[in-house]
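Take a look at this single chain, the form predicted on its own, given in structure tokens.
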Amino acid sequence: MKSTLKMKVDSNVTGFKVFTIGQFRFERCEYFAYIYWPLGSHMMPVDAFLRATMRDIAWGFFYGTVNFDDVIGTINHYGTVDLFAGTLNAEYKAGGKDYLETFPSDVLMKLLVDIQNDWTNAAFDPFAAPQETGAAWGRKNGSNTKAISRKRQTAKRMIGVPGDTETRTDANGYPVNRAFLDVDQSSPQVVEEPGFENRIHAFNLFAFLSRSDVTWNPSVVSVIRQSLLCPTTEEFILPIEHGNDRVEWFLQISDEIFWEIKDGKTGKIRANVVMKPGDVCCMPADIRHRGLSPKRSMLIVWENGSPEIMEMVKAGTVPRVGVEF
């Protein structure tokens, strides 16, 4: 079946490479990314494509499904990853246009990293809010390796205790973000009872998050057994629709986020949720969600990092909701 897109990008003119993996092909022009597969094709604004694939890279394909939009995305099987087109779109399924291939995780990861390296122009930072970066448009113009090679800050215990990672401070180059200039930067005072010296610790989470130079990319600030506390700062639109393969909890700690909730398999709208400071919600494991944050906000994502869950996902026995009454 011929591609539904008549245009073919002239890479000699744009300067961008063409990438293939399996039966998928990726091209870009000045404004759009084009994805081709044996049964059809799709186009996305290139900035949206780069923001989405950047999160897939940074999260290591994350838990479950990362929808780049309502057509293209990946599903993590922890060792292998599905690259799909239309698989989770009711209309594509009904029209027989859906397609899926499975690749070793490291092979697909290399492809996405190579695309980012070649397609991200020097002025564009796919991790940043729109006000904080230049445009992704235009022909090939350098690269931005520094931006796309950022590593998430991941504490092995809790920020500030021996064995964690470095904390965001002036000393290691993380200034307070423009949206959080009013955030108190003082550290909490800890007074231990005799016998508890060096066993009690506290840090200023608001100050930590106020220095985040990325959006929609959770850090890990504490690890207690299999419980991961992953706060993040959010501005503009979550670049992907995330379909988690396990329940996850959201705690809004500043400003507001508007969540679009869709059915995980069909993309049909199920709910719209507005979260304000102090609100807590449980995202089920059978939906996909995308957030819109008009002002840079702070959100805590509470994840279950249990390795047993990966086996339960494969077996189809993982709980879909937080609690059943």
Contents of the next structure:
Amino acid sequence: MKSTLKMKVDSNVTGFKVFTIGQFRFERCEYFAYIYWPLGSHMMPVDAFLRATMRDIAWGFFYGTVNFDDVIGTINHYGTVDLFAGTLNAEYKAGGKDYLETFPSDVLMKLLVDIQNDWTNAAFDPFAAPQETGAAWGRKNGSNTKAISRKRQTAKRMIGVPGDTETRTDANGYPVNRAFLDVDQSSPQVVEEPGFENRIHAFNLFAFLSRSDVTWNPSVVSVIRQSLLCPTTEEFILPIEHGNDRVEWFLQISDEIFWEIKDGKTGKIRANVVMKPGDVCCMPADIRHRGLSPKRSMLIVWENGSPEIMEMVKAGTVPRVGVEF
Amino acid sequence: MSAQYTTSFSSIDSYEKGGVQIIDDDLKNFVFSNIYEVAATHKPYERIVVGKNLDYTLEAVRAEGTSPWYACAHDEFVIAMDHNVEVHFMELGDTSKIDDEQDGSFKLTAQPLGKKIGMVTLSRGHMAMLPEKTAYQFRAAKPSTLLLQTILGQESLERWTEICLK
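The block above covers the form predicted on its own; next, return the form predicted together with its partner chain.
Complete assembly follows, chain above in first position.
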């Protein structure tokens, strides 16, 4: 008897479009996203799928691997991107059911944006914490273009410097988040000597973070060449497992985050990390990590965006750990 | 009624470290430290590297009393992580001390010859730019924690064995 793993999804009933790229096919029903490839198929809760792909879009495929879950994800080669199924899953790999195709970055990005636009219902905000959004479920019901087209704030030198990215205020649409109502909103006291106006630049970083309207989506607040200070606010679960292709440093500012650390290639668990305020931790370059934040917290993600590192990644010479001692 | 939340911060006077549970890895790979512990256990204005990515660094500093004057060929940034710290700025006057090829800050041997630019008082969470080729000095009435974003230089101290879990 012939068997098939194809589930029945009637897009005429759900109202959601079907998308294809290469040999991959994407469908959604009221609760799930379905991903098909020549050797298999996979289902994800559609809220998890939309939250994951939203980060991949917002981060421009980020550094290295973005695992949507333990089967599906993307690997950034900075110009081209792999879309894979089971490639970084030990069992799929051993069973020969893994599959990978490489696409120009802009082509795959367009696909993800198109899916996001069509599959996100009006009430759902994939950037928001679960308590701050309506449900993703159900048949097609409008869209939420405003939520999914947010651009992360990226300073060229420092937030608040004239001509650079402005800080967040009530007036420009960033009220203090419900979880940070107790965070001091004062501004630094600046005294400038006559003739030296606008020479001193300072702002309230913690207040800036308290007004973030998204979770797990770092901004860039200060830049020294390619040293990027990328603080962010985190709540509930990082919607992807990030597989670094270079080391990545975290500094916890407030509250707590639990990090699951798995092997980058196999997904095998390697460590658990609890970070409390002031803790600094380096994620090695050969792992994947996922954070869990019980209360909305503030975290500095510190990245090195040097082209030199991209070349080292391609050459396989990038350091695996931040410091050897 | 909506839920009430209390945001948890720490300070040089009161902090609790998290940690790493190793299952199949090496604890040292995580280079795990705590900036408040570093500030609490080091001398004023020692710049202890707590994060390093090639030559870029994050450095924890115990601010206490008045620091030497510093300058740097490139921008640096500082965040007050607990208590109030003043940052005073002056023109260098003598720019021959700046070597564009030298990364990281350096101490000036005396007060700069240039004019006063001004000062900023940073409270917890406030961030300031330490602009390139400008002299700056920290002043703190009580022990405080600063976080610097900079590049490895002659003032940077790497004490990984001392500060990290192992």
